Amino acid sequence: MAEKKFPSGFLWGAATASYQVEGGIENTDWAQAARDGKVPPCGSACEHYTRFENDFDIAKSLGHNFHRFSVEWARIEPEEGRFDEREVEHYRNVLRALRVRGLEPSVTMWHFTLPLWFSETGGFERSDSPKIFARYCAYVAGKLGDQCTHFTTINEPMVYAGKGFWEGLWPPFRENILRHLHVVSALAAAHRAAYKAMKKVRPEIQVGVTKHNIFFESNSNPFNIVLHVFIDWFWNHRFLQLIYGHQDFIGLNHYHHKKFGTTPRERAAAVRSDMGWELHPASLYHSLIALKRYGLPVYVSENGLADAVDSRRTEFIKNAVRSVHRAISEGVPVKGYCYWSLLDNYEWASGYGPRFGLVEIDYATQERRIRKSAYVYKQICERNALLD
């Protein structure tokens, strides 16, 4: 049987986010929320800020040729309009470290945490938030664009708006549907403004967004069918339509499947991660197929599971890779796959309990231990092909 290969130049890697791994970031809305006792403290995290070269050595040893990470807005612009050149140089060093190891970088400008000066003056509810965000993004693109050509502006805008302004579980802890709708529109405007500003200073770079999409489906009940169609549009496609014409690619973050009208038997039979999230083998495929309509290159920018004992991660990765290969064979221009995450990390309101990493972190000693599933993923990366 012929080996099922991926296209030449396909990118394989893993992702991280600054606040979740770097440690020592205290001038953000999340750090303030921790001081207020509303979320778990982050503290030193994985000390990735000082250990990034060692962590990239691990990624290289695991066959990766791609790495997505975020720069920390609060480090780069600690006060409104004042940019810290030392922090910019730090991230330039991060990019150099990736390049020298043969890892193609992807930089995310904003991954949930806001500088205190911005959050305390209204954040994305400020009328001038698109202008402020675009200024920051253009500055970073100008400084880092010679070392990186692949940028995303916003990580998971619907998750940020939903958790912060619908459920009220994340900063700024508001439960208000009107504010939620306003913030989604503001984020779309911020992305459009940032896209234009970044392309103005670096016309050669590629700019997109990382969008968390869910695979929704329903049973044959007419009400559930209508609900499925509406929620699918509202969550998966509305934001992408709001930024139409202002992205060069789509970054897909995928973790969830939701069927309207599930039976008790179906719910009981579902296999779940340590977070309680259903592991649905074909859901990534369906989410990729749904993006085909946009005619843009797609990168799987996040896809992973919490699995502390590493009992399900190997099969999860194999299923994910099968989904990507199938989507490519059906015409979806998928260019890369990033597992979430390279390292165990701070999982937002869940703290340090969930373990998503290919690499296990002992938070007491900062020792890194590569999980067995990471070596299976290594075989896929190095062969650029399905294993079976």
Ligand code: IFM
The other form holds:
Amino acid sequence: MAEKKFPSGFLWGAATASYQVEGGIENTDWAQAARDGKVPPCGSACEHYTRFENDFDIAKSLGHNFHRFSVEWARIEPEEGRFDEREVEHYRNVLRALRVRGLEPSVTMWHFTLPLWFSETGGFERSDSPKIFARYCAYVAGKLGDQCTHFTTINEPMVYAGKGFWEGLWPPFRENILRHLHVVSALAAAHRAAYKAMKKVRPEIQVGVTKHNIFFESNSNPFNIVLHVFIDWFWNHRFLQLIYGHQDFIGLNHYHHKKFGTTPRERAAAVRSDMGWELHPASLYHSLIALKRYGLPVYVSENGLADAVDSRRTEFIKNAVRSVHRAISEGVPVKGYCYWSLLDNYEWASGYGPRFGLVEIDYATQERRIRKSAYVYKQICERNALLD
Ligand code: IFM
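Structure of the form predicted in complex with this ligand, given the form predicted on its own:
And the full complex, kicking off with our chain again.
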């Protein structure tokens, strides 16, 4: 058996996001959409808000030394310009709980859910949204930056703008391509403003975004080649170009492969997750290689699959680790890998059906059950290597 060894100090862990796991968040656009019957209710989720220490005990027992989570904007700034010190203290406790367990934290400032006061006054369509977002991010960086050096501002800007303003499936349920383009620009401006404001308060911290990138390819049909090249630029690179010079690292969230011009045989042979997403063994490798051009450290900030019976997760994780190892050996400075997710959680418009967790949640009892694949990942984390 050959050993695929990782650089010393490589970070291994899992990610969560506040709204998807904490429970009890009612003052957001998503909670309002649930009250309006447009998306499934989130309710108490995994009760991670009160059970985080127990959950971090599990992460530590699984060999993790890294954990990505998000702070909930609506908790911290429940009214415009009013910040809640008690919620800041809560997240300081979360950071302490990670640190005492030897888990390096990575904090995301905003992961899809907007405070109601912000969404009801126009959200990122407001002309002053970059200023408002930067004020919030600078405040959080000031309060948490002594306990965390690794921050991302925006989670998956293209997904937020695509689902909310193009497909009309997520709040604010718009289907308008011009609005979509406007919001992508506004998000880039918000990130740039936040980056500068955070670095002013805490020059020592590292700030980036988490970018959802897809591995696109095509058959040899010229039309498909042009389509593939254009969509690759539009989805994967445009936002990163808009924030050029305003990021210390890139967080890569990776889930998808899309080939333009597949044959019926290829479609039939594809292995899929419970979400119907194709599981391409080397797609993470290709997505990492595509980030080499930016010359920045890269963290795989999310990568995972929905697999309720845990029959594909082990192979998925091994393939992902092979991809990261290969990308590093070809010069991509990958510094860490976060599986999505530590826990089963609220999967947005799909509710609680999909099961992404290394740890299964029984939502009736809040019992945590560690899946078998989590132990395979544990071996990789503890050895800092894959025995292949
Ligand atoms: O659950 C989401 C997460 O909030 C953002 N990235 C993709 C995950 C799976 O869909």
